[in-house]
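In the form predicted on its own, a lone chain appears below as structure tokens.
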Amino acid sequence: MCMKRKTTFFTSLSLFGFSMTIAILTGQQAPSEAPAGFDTPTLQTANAGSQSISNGISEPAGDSFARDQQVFEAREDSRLGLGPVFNATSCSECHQNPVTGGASQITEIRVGHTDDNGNFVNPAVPINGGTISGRSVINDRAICPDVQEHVPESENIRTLRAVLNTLGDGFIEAIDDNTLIGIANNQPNLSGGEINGEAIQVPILEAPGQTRIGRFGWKDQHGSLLSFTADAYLNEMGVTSRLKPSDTTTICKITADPEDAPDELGMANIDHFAQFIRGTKVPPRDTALAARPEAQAGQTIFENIGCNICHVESITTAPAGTMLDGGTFLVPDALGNKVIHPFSDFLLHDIGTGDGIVQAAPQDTAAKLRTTPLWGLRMKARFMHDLTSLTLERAIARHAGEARHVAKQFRGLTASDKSALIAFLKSL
């Protein structure tokens, strides 16, 4: 089984080289590596000048990468639409490790229950004078005591969700749907039928009636960055926008919906959020660690035992000029035809750690979560979707379900081989 996986990996490399040759012979531009770097340090003051460096993306007329970052870091208050219930006062309050746009140690609460048919149902959360319903998130904070949420006793499905990294997500958005579908279709062949990632179609909020393969969020609930940012703006900060125009409650509310109004450039905050994320570089590897013999041996072990079937090492984005997101987003030169190394397939899998929550149908996704991208892994002190695994060894040990055979092979490794695999992971 290991040899089959190893052979398939090298076949994939051969096919990549073959596609490079075809590109050269046909006059097409060969794929190039996406720029990498933790290059978005937090702005000290709004007018101090930015030390950040983008991936080279072209900005809308009058806009700049520094301005996009400034909006991403700007704190909201109730006069600007914060709340009534919320988790954070800015995007960067959660997305900040090691730089603006990264992940963090923060978790959010998700709850629900199942009906008589076993289908997931969102909670109805009682507050003073009303109810908040239609979503699984429970906000930790509120702008007044009357709207503070608490987990109802009726909701026996309860989980924590880690804040995700957004650095490099513009490249993820630029992956063609067929690429992800192809990965999913090939996984049973690579794993003896054990692994079968699920690609789900989700609505594109900015293109009503259009769908796309989901890739953002723990449940792949969004397929575009604009949809993702609008949803987060409402659920994490309580700010409404043109794509999410209604607040969760009107109790204690002092602003009119939608609260996210366009600026003098015609861009709302959600547009700046998406533009900032699209302009970030991918998380870089620690090249010094990666060059060590132990880490290189660990990468071979990672491939041989089948970790890379889900944690896919290399993906090429769609060509520049490709129209995505229901016809609303044209892949720019900075994101198109780029090779990225996310160590993820961005598909949903049941590895025995499913949190029971359904955010985008079908109901079978309750037991599934998106494959965690491993790029930037070395910047984390806690692991898995709930951040309850405090070592990489423990995180690997939690893998079951579709990953049970891979986890079994990990348990069968010698101590030195386990150490090498961990050394490789710590280089990411």
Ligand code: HEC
Contents of the next structure:
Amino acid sequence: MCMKRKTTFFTSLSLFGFSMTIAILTGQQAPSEAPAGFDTPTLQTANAGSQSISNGISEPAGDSFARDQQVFEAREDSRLGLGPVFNATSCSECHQNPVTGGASQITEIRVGHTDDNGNFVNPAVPINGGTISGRSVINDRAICPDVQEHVPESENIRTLRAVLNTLGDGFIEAIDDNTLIGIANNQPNLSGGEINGEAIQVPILEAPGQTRIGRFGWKDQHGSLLSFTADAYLNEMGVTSRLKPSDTTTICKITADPEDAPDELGMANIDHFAQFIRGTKVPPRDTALAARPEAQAGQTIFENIGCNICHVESITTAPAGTMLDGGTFLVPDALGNKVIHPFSDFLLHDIGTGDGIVQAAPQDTAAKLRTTPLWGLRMKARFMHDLTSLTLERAIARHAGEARHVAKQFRGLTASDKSALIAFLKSL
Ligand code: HEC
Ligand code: HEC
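What would the structure be for the form predicted in complex with the named molecule, rather than the form predicted on its own?
Okay, now the whole complex, with that chain kicking things off.
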């Protein structure tokens, strides 16, 4: 591990020198820090939008960041397309802590089973007069008693999944595929071959036939924010859109698909959701806590024992003007060439906590989860994908598999080094 320490240090030094050289050779501007802040307080009234501050992203003609946020906070009902099955009535019902777009303590249910070859199979969920199939989510709510879902006894793979933060996700979308592949390729060198992040190609719904490296969701099941919002609108709220045009069941339905129609600006709600998320700042550090010597010592320990091999500290987004998402999204000035500190590699790892669910192929992802970004960690009271770890120590103790040597290093720390590491985590 002593060797590894040196390799990590020198590799990051030489990578830094390398990118400096590229910047000088290409005449490209040095990247700047992404703006940080919990600056999207819940809008109580239509004109409270002035309190909400975006990262400076340019808005489509006639649109505003406050309007995008209002759509993200709007409560739906069955006349607007909610259900028949759903989990909550607005995006911000789950994405709220401490401001609109954050995470929260809400979990949802995913289930399934394996076939004779050991491959994951989605459940067929019986409801009164029909079946809901083709997905692993079991919705907790329904607009009428007939369609209420229940976990079939046959589905012996069962897990809870926590809400994820969306603040700053526009910067994650703006990371070039090759940056993530580069991180993955470097991990075996940094870890004596033990850590091998998996990057998977996932479909871009708005660019049929095109794929990109997945980076959103616990399983990296999406690579574009517009794709994720359309998926969430259907699976969390039961609202269909041009990208997810069919509802899970027709029973109890009183609206025609697709329910999410364009407004007078030509934007559907999914467009406003994606525009809102792309306009949010990254979760800010607690600068007072971060400046304390204990937290700073803790960060050095975090790096020395190799937590940062997966929880990657700094990533630079693609330059403004880069075309992403299968040719449908041009990186805007506000998101391009920015340094972010997500403390994640956005890759899938088997650290022994895999929930058995497969969302985007291949099958080996059943045992894996995306490295949770640690930015905004101090806004959580429960941890890990199922939120069953109630302290950071317990969350770290669950790291095994690819993380077993790093976790062993943690266990070997002195009590004061451990508490310094925890003090650092609490400043995030
Ligand atoms: C019932 C709670 C709930 C509601 C309502 C909800 N979400 Fe989520 N959201 C989640 C959960 C849980 C996840 C993690 C999903 C997974 O990967 O299993 C998530 C993940 C996300 C992510 C991925 C974040 C990341 O960095 O990986 C985005 C984007 C997102 N939601 C957008 C939305 C939008 C837009 C809406 C409204 C249409 C919405 N969500 C409504 C619970 C919710
Ligand atoms: C091999 C990659 C890897 C390494 C090394 C690693 N982690 Fe993780 N970490 C993960 C993954 C994957 C998850 C999500 C697991 C889950 O939710 O079941 C995670 C989750 C966490 C969480 C929970 C975050 C939340 O919001 O719930 C914390 C805290 C954490 N890691 C801290 C650490 C620390 C501290 C170290 C070093 C001792 C470390 N990790 C090393 C991959 C890694």
